[in-house]
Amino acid sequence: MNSFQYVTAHTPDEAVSLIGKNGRYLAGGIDLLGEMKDYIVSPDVVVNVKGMSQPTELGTILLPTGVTNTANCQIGASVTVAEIAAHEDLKKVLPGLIEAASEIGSPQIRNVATLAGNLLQHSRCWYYRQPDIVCLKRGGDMCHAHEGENKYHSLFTGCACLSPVVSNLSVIFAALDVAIKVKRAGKTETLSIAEFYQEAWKNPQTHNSLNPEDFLLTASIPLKRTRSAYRQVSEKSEFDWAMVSCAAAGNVANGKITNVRVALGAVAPVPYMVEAAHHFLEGKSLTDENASKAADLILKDAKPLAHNGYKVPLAHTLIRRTLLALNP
């Protein structure tokens, strides 16, 4: 690990002013410290933001007193994954979020990992993580996964990089239409999950759409969908990355689903959704047949590689199971 300056910020504005041209924010530090130890990133300054007391919304979960179609839940960037997973009131209105948070890492990791850190974590591709290889995402001239070991890589991508998004929260947030509030260039902007990750779809050197100095503030979750679910399959039953994950959300009444959204994780550089599947499911019964047809639509354009073809049937099964889990 190279030497660096360590400073503490007390407000988002102070953090942005301290970050400089080659700085990084530090909260839980799960991903950042690993990259620094492996010399993948070498910031000149590390800005500690975990003790930030203002604004208080950064470390709080705010639920409305009455849940309506126009109500929103707000979760601060510094809220830990463990706090989300253990929140009983959240479990009543957003069970899919609790399921997604509970699958992240180990209890020890969830105790320090934050909402912002999970959304912003970098690629887990072994070529990206290998210090002795300069892959396309790190400024090299090729993605080694195309002809190399690609067991865990993308089925869909809009650029040459095959590294998939690995954030659990990004997948359930996509299904729930979450809005992310970000401090950027002296202003506060609101990004959809699609906007938050869209740069990674087209630019192989990015992990998301934020600039290094942008500061994530809160996630606002609309409560207009009363049913939600998250499922993932990993090689190990505990403390492992998803090979494929799926989240679904919608409203179910009289056996029919409306306002439905389905998102896949670990298959693309962004949480992957297909609007044609949402249109197909709208107003239909949540049967195995309809869920299977929706899965066919979502996976229609998949391009399996030499070693990750197993992801297609796995994703198909996960989509069906996650959608059927929305039934009361």
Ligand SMILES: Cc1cc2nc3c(=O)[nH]c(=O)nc-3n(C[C@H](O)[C@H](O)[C@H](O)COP(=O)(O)OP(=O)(O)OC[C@H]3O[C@@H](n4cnc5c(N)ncnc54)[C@H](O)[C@@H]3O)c2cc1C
Second form
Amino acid sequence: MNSFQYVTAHTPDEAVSLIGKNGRYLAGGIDLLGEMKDYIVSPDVVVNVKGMSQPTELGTILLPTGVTNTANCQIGASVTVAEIAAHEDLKKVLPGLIEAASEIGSPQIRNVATLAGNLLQHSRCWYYRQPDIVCLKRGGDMCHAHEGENKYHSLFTGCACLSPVVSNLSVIFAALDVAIKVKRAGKTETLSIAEFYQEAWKNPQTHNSLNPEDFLLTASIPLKRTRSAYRQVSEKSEFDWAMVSCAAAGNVANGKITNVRVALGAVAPVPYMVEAAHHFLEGKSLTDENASKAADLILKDAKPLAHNGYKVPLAHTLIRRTLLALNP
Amino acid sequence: MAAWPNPSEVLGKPATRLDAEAKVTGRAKYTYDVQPEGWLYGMILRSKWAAAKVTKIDLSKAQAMPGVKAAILTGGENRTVRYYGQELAAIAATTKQACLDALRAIEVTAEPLPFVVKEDDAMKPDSPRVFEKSPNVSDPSVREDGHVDDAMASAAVVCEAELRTQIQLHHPLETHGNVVWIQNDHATVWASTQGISSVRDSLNGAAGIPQSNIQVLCDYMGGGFGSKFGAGAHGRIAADLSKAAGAPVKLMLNRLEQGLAVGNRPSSIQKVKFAADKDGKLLAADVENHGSPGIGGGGQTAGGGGGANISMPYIYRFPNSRSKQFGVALNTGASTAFRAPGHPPASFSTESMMDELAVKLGMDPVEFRLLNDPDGTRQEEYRDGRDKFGWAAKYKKPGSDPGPIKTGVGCAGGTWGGGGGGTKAEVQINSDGTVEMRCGTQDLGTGSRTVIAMVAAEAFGLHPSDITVKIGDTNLPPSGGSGGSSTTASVAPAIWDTCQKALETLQQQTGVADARGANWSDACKKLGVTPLSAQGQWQKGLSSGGAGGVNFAEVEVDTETGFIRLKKIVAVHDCGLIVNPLTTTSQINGGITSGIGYALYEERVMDRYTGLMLNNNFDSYKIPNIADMPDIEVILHNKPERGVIGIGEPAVIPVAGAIANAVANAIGVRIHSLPITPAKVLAALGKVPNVTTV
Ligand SMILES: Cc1cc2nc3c(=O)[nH]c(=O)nc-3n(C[C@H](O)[C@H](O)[C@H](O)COP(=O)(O)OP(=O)(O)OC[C@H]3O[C@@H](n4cnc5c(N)ncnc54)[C@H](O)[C@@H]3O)c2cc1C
Ligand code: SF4
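Given the form predicted on its own, corresponding form predicted in complex with the ligand:
Let's see the whole complex now, leading with the same chain.
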């Protein structure tokens, strides 16, 4: 890697003040250090944000005791994926989140990976990660995946870069309608998951909507959806990203689903959602037939590439299974 | 003729590895850990092009950088490079970062040339040529017996398919590399190798040092699977760097280099046609194979003795057979021997077709094999394995499970040569009763140290932990490379012979009639000041060649996601005289793991347009992990009358065929190419919309 300055920040304000124009925040380092070693990114400053003592919310899972319709669970940026996966009380109110966290990588990775790092991890496209290829995302002049080896790439395209979002947490967060609190230009802003990733649709050189100096503080999860589920399929059982993942959340009463949200991962630069599917499902019972129709609606605009057509039936299955898993 | 004791006291009883503790505590020193005084890091600059005409390599900036002690060219400036990863220049420097910085400061001027990295492209008449003077597709090697066309025409059943196997990478956990220290006219080399003598031989003349002045050491090594013979281009480069820098140089490859430049298992595209009569007797086989060894067209190590050729037709007796094999050159790194070269792809295709025939004939696949496999050993293994696996209850009509998640079973067989020879050994017995065995072999991971100690303990009536074992040093009595599953069959007889000679001398010299066991220390005391030393060598009658093995696999396939869960593998192997059941089982477990990777996960992916490899790390070159392992049951068939045989390679051969058959049995359609991924399962089931496979 290229040489860089290493500094430790103790508060978000300090982190933002240290980051400069070409700096990077370092949390667990799983993603960042790999990119630096392969010269994919070469920051001049690396700001260690792991050990921030203030504010305490950065390292905490705050779950209100009496869960009400308006309550939120708040998880700090530096909470590890393993801490989320092992949280017994979260399991009761947000089972889908626990499922999504438990499927990330392997135990070793979950122990180190943080919430912020997981949401902000960069593209896994193998052209992007190849040390000797400079594709569009890295500032080169073309996307090699359009014509090349696109087995793991997006189904929903229309954008210049075909690399999909692969963060498990992004997918379940989309279904749970999570709000992300970010420190931006001296202020605290709140972004929906759609807003958090939409820039990646538009600008092939980005992985999400954060500016390099923006600092992620917390994720706030509404608890009003009492049912949630997450399903994924990878080629291997561990140590592998999902080929497709799906998350769903909603309320089920008297056999009918309301307030439902369904998101797909690894098929688009953002967690992919289709409003028409939500409208269709509203008030319906979660039968295989209805789940299947919802899957048809979600996959209507899929445009398979030469090598990723398998993602269509796979996504269809995962949507059906995830929705059916919402039934109590 | 020499013979093993019967009954035995030590041989055949499970013994933990003598070095187990050293390995798990980190005390065992691998080449990676060797740090001679004043050592430097060595690194190689490699071609970024799949093919290019290099006209200039400017080292001057690199040379001037802090910490850089040597910067050299590895093959002149004006040259044509033919694959991504080919060596161009090298650096020795005081730190890893200094090396990395210097590599990036080397300026290479080159003109990119047309290239081809995919077999199907290279076989087209208008493809760019890998070698200007010869076409990409070689002349075929042809073998023909009987009257294939007539037999096909008269057969009751014929099955035909194109089967494909991928390029598999060795990826030993310890990457390739050496620490080389040239001092005056001597070289000391710590090598991660499966053949210390082969390293010495291949370094002959490197940096001007004659073979006789080269000492190669290898106490521990982290896997080779056939790819770690000789010092490699990187070994000679390390020698040149050490000479230029006047210091020891450690040059270990990184994971990317490991995938590019030190070998792989050749691919195969096999057009296979088998025929049988109405009673299920095989009549004919017709095979046409196009396999790629990259830029390695032939020679000793390319793919293991013959480019990309595979052992077809495999194991069964076909009265009429024809095989035509073509090599396909590609602008990719050369193949090299890989655990049972030529066999796993042959077993996969043959056994796939055998199951297709059995289904067409309405025969049970095991019965069909028993009818056609000429080998008595495998017949026994099929019968034994079938019962332990519970075949009769598990085998059903392909695809007949109701519901989306379907189970299936399959079986497959393999054969291997093995055998031993060419090893000398020495023992020193001291008056305090201590014993030191010396042999210039190496431990590829098969437990050579422990095997040596066990054989000596058997001879002297001692415990294996009483024996000190010295291996991995070319100054010791020579032995061969650890290849062809020949190490134990070569070494154990030499140790036995040596110990028998020593025992005889000891008994003569001391007058103790039986110096073994309880009498050992008294007899040794009588030796006095001068230790006893004896030499011996491999003898006939203690080892033999030829091995057969069969696998049974059970899988569960989710037909809606394509995901395959391996439930069980039963492996039955002929093991000759089992020296150590623990290390034998461990070899078979390892072979199965590698076979599972071949069957389900591993594949080198080249990019057609850049000519570069895309899956250069373990996130995308998918090797199986513990979570992917099924329940494995290893059944050893002990045949002491055969003497010691090899098991390392036989273990891997039938795995992919058995898994492929189990998948086909589960879902009712066959997947004709490895690895069998969820995407291929969904495609085979007709569930994937508009896929164009290019
Ligand atoms: C083999 C393997 C398998 C994997 N499988 C999966 C999987 O199945 N699913 C999955 O979701 N992930 C998977 N991952 C990815 C892994 O989860 C992420 O790399 C990890 O979560 C990153 O977290 P980190 O804390 O190490 O982040 P870092 O590497 O430290 O940071 C990642 C990015 O976030 C930025 N960042 C960190 N904190 C902040 C902050 N507070 N504000 C702003 N920016 C910040 C960093 O600058 C960097 O760009 C896998 C990784 C590996 C190696
Ligand atoms: S998909 Fe995106 S990251 Fe991959 S090659 Fe194309 S531009 Fe680069």
